[in-house]
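Next up is one chain by itself, shown in structure tokens, the form predicted on its own.
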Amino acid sequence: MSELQEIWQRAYQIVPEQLRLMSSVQRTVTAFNTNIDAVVKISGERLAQLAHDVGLTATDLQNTETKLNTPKDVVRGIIKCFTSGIAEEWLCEDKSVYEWMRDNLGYDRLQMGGQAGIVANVLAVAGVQKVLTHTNSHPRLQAEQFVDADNLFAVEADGTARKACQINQTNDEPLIHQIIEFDAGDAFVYGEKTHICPKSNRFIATYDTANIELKINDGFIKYLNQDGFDYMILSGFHALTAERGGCQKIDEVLPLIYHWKQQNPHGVIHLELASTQDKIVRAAIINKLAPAVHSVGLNEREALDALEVAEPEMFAALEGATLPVPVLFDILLKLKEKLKTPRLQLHFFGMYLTVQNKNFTITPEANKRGMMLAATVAASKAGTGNIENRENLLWAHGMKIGAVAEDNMHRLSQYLAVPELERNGITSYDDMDLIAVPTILVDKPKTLVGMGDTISSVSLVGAR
């Protein structure tokens, strides 16, 4: 074990008493978007006789639409992220295709879904005294993918708030969407062309009329005005497309969010970015939502896609072009002062790097803490498939950082000249905080839906 790993597999000794702190957290909500996850696994081998038999072509494959109007466009999706190993989701809005995904696609398994589905079941398993969740779809089949547990509530449309896991609105529809993941080394042969797959990811395709249009629960809103929040979670707003109002959805939320940060003026507000594939949805939630809340978490795709409607001399020129760890850290900046959020959170494989302003309310020394906790947790749920477990939180504790981690490290503290940053993981930067964290590392990943999810969340809650 070399040094460095040396020097960060003791400062995660902490870790276990961070997520004991977490019980002194009293309320978190999280919202919009909860949904049931149909998970399948997808190798090459059977990605390319889809191919076949959808008739693929080569000019199917040139097209960069991001819809799924026809079977074609779902195979399309897959190679996308399988060949080039990212995530992306796509909306489907025809019933015929989202049809033709649940038969000839099916699923290994079903699961929690949706940002706030899957923030509420990690935190309320970690410990936070109450979770509140928005769910504007909860028959029994969705209440089965929320844990049992006396901590996590949902509220009915009367206003009422309940176990989640015991609401059952009979004339509800399950919201469920296709999760394809897919496998690092793993070939794609089709023609005479081969493609592996660069690293573990997953294509998610989204057919959820409720969630697309950001249907808000009117309940859950009364209930949370009498209730409160230390934390909020937000989510859900990148299915919404301009064409379906959803620029006017997010003008819509706007006002909700000031009245929640009057309400509740030591709380702190969260927006995890996600894959957001309709620019002007995506320029609206840049330039009005990022600025209203306290926090933004994204992954490196999400964060070149807010490039691109914030700063689109930047994204041209980086278009295409491998992003090292220097690259990722000046489109961070770029970012964070696009955005105009007081803390901007960052994660890729191997690092989380996190910039705030000097006067943030929590300090770097506890965002530390926070993130460490939180790559533990990434690695636990990638490592055994399943974080709802208590048990499980801390499987990958005492595992050391991967050798990309280390070099991530390395690489960042010598572009910017800081040496003990490698060692310490915190600086000042331009008149900000930087934080950075090096990850443990699973090599064969169970699962990686919700990954992001739990980090931002639990980096965030989870910063005693």
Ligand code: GLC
Second form
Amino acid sequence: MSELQEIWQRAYQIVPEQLRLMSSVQRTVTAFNTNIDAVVKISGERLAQLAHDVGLTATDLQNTETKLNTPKDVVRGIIKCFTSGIAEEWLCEDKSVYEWMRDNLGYDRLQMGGQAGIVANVLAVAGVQKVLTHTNSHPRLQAEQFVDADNLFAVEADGTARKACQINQTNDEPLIHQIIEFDAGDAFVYGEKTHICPKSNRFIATYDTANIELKINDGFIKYLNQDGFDYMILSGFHALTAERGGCQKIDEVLPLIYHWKQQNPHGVIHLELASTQDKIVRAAIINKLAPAVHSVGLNEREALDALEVAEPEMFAALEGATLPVPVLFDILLKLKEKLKTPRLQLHFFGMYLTVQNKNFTITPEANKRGMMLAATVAASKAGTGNIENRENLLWAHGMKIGAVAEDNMHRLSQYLAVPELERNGITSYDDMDLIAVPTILVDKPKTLVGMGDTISSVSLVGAR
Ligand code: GLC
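Let's compare: the form predicted on its own is above, so bring in the form predicted together with ligand GLC.
Following is the full complex, with the preceding chain placed first.
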């Protein structure tokens, strides 16, 4: 083990204690999108078969449309993500295309989906005293995706909160998203060419009649107004489109956010960006929602997407380029300047980076501890495939940080000319604090969906 790995392994020793501290958090709210994920692992060979079955041509592959209008679009989306090792989510508004997916892709398992649902489960298992989550469809199948925990609540249509796993609104339709995962190193052969998948990742094909419009459960809003929170994790705006009134929806949510801030002056509101295809909606999220909240979480792909609307010139200059740590750092700084959010956290393979205003309510040291807890929980999720049992949360505890992570720390330190940064993870930059943490990497992740949501929420709520 290298010296740097040893240093960080020692730093990571605080993680079990940090997890215990999460039980001192009283109330956390997660909203808005909760759904059911139908997860299937696809091989390169199966993908080639699907491409053949739908008659996908080389011309089809040139198509840049990111809406699922036909089965060909579904296959094209999977191919795009598989061959580049990236994560994207495309929307489907045609029931027959959804039925094609259901019949032709199938699934290996059903699990909790949507940022609000995923984060609610993680925080409840981690021991937050009360987690309240938003659902806009809560049939039994949805209820079954919630962990059976006495600290996890959702609100029924009439405004009463009940254990989320016990609600059964029989008239609601289950909202099922197709998650297609693939493995790094797998080969997809198309015509003469063999494409090797560079990174394990997933493609999400979403057919969802409620979250697509960000349908809000009025009972939840009423309940929340009486109850309050210490932390609120918001997401679910990424499925909106300008065509379907997405920008108006954002305008409707803004006054709610201001109201919640006023009612909960000590509460921290975090917005998790997600893969937002509609650029007009993406711009509204960036220009209106991001400045209204205290904290924003994003991955490198979402950072680029955000840059595209916030600073198109810088985006154009970076198109097609690789994104080593110094470049990601520059993007993060630019976004910090443009979004005007007090705290931004970027997570990518091997590293989490947080930049925040000097006077932010969470200290850099607490952030660092929360980020190490998050990295452990995320690696545990990847390694076990399931962190719905508390025993699994610390599965990765004691493992060393990955070589890529070590290299990331080294490069950032060099770039900023702050030698101690790679060892202690904290420095000042202009009038901000910067916190960088190298992560534990799991070789063959059992699952990846929901990783970013887990990282952002545990980093924040676990920052104590
Ligand atoms: C998006 C998808 C959802 C998935 C989640 C994971 O919200 O719509 O299906 O569970 O991302 O982050």
